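Consider the single chain below, provided in structure tokens and representing the form predicted alone.
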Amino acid sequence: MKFPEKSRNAEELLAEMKNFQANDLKWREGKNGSFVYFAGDDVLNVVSTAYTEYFLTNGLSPLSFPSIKKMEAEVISMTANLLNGDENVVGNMTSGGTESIFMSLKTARDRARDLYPQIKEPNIVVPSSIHPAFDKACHYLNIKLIKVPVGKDLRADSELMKNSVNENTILIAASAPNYPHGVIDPIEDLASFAKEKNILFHVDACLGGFLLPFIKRLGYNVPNFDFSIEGVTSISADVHKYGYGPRGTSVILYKNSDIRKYQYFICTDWSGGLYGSPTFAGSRAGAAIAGAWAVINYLGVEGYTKKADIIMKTTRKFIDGINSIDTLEILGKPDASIFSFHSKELDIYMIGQEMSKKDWSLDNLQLPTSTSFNGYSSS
């Protein structure tokens, strides 16, 4: 397709784009597994209005857009409060969980370079169920990734992970919950060990950060996973998942500014002047930050708890239904909304394929062969 020579009629153009969506995921029908987190038309209206209002703003320049700076600072503060952080917890907003994880590893690497120059080949230790964003970040940052098999319960095996730590380990990470099976790793045990060894400990709560606190409030058995645990030094949490913010909003939090300072990049000798950025991105969509701020303030604890109640009741119905089918089996004991299931008799991938024909969106998994669903229902 060549670059268009002439302008087009706006109504005609937008109508054509509407037609493009014919084969897209039917996310309003509640059959979506993970790609869209829809909390109702009222929430969508608030977020989209805030987004449009700040559409042309740029989070790169806090001096030009102090309103964006204010909203980002408040999103960080509110998220830290939600995750039991004290007044020392600091952080930034990023474009998503992958960037948040990337920044936590970049911070760990640069901190080790400064404090432990004897470490020439840094590594991090993670369970095999950890999100591939860790693989990606280690690839870019030249960090060795030590993956440890999970236990029979699909959670990180604490003893195996502890035994995998060596003199070059700069960070240990675990999930709350992990994306394949929805189980929370033994974070308290691992974080305590990391603190004892003076190693940074990161909690990947990209999926659960804006859901687990409200599930716990409802009385579900949710193990501690946040800054209430001694030894947790950073947490990633995605606003664009169960925070219902616009796509492209995540938070990376650090226990204190002494750790977070290694996240920054500054160039002092550019002819264009002093250039600095706290995260990987240069220009950042101020609209995404505004949308995140708006939805958190719109829903509050009350609204998020109501959404969490719907989600967990829906999840339990799914799990009970699958357990009632003799040929299917839930893997592990899911702690949140996501769960996986397999079959010892049937081809689970074929089941997923047939479900897709009915507009259900399931994720095929491996090791073990299974399929998963984010037990979320549209409002």
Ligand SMILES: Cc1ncc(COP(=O)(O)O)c(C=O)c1O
Second form
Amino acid sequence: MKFPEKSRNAEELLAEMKNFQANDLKWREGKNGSFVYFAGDDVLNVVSTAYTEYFLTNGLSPLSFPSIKKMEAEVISMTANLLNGDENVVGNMTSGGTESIFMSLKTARDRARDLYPQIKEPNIVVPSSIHPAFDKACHYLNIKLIKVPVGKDLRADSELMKNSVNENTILIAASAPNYPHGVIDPIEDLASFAKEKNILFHVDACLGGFLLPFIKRLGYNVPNFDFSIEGVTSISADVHKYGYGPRGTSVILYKNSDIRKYQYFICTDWSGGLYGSPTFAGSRAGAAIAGAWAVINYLGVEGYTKKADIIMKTTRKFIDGINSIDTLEILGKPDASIFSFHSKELDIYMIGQEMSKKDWSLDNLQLPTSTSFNGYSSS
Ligand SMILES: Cc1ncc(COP(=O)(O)O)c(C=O)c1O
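Write the structure block of the form predicted in complex with the ligand for the protein whose form predicted alone appears above.
Full assembly next; the chain just shown is listed first.
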């Protein structure tokens, strides 16, 4: 396509763009698994108004935009508070779960280079269910990834994980909950082991960070997964998932600034002047930070807990419905709203395909062959 020669009428152009969406995911109808976290028109209105208000701001320069600096600092400290962090917990906002995980691994790598120079080939130990963001970060950062098969209950196998740690291990990670099956790994046990061995421990709470604390308040059985566990040294939690913030918002938290200091990047010899940035991105959408701040303050514990209640009740209906069909079976014991199911007799991918004709979007899983859904969307 050629770069347009002439300017166009804005109304006509925007109308044309509206039509582009005809075949997109029908997220308003609550039939999508995990791509859009729609929490109602009132939330959407608050977030998009805040976003538009700060549309052109740039989070790269706190001096130019103290408003963004303030909101980012508050989102970080509110998230730390939600996840039982004390006053030493520090962090940053990133563009999403992948960037938060990347930063955590980069921090671990650079910390090991500084403190343990004898480690020439650093590795991290993770369960096989961990999100591929870890594979990606290890690939970019030249860290060896030791993936350990999960147990029969689909959770990280603590003993196997512990046995896989060696003298080059710089970090252990686990999920709360994991993406494929929605189960929480044995974080308390693994993090205590990591502490004993003086190894960093990262909790991937990208999915659960803004959901599990509220489910817990409702009385559901949620094991500890956050900074209430001593050995936990970093947590990733995505505002753009169950925080209902705009796409492009996540928080990476560290137990203290002694660990976080390895995250920063500073270039001192550029002709453009001193250049420093805390995360991977250079310019950052101040609008996304503003949207995150707005939604957290709009909903508060009260609003998030109400949403979590509806989500869990809806998930229960899905799970009961699936369990009532003889040929289908839920995998493991999902801890939150993400669950997966399979069939011993039927082709589960075909079921997913037929469901997609009715606008349902299920995720195809493998190892074992199954499909998953996220019960929040229909709430
Ligand atoms: C458990 C978990 N970790 C990490 C990620 C990566 O997050 P993002 O897609 O925002 O980069 C996801 C995404 O679904 C996830 O579910």
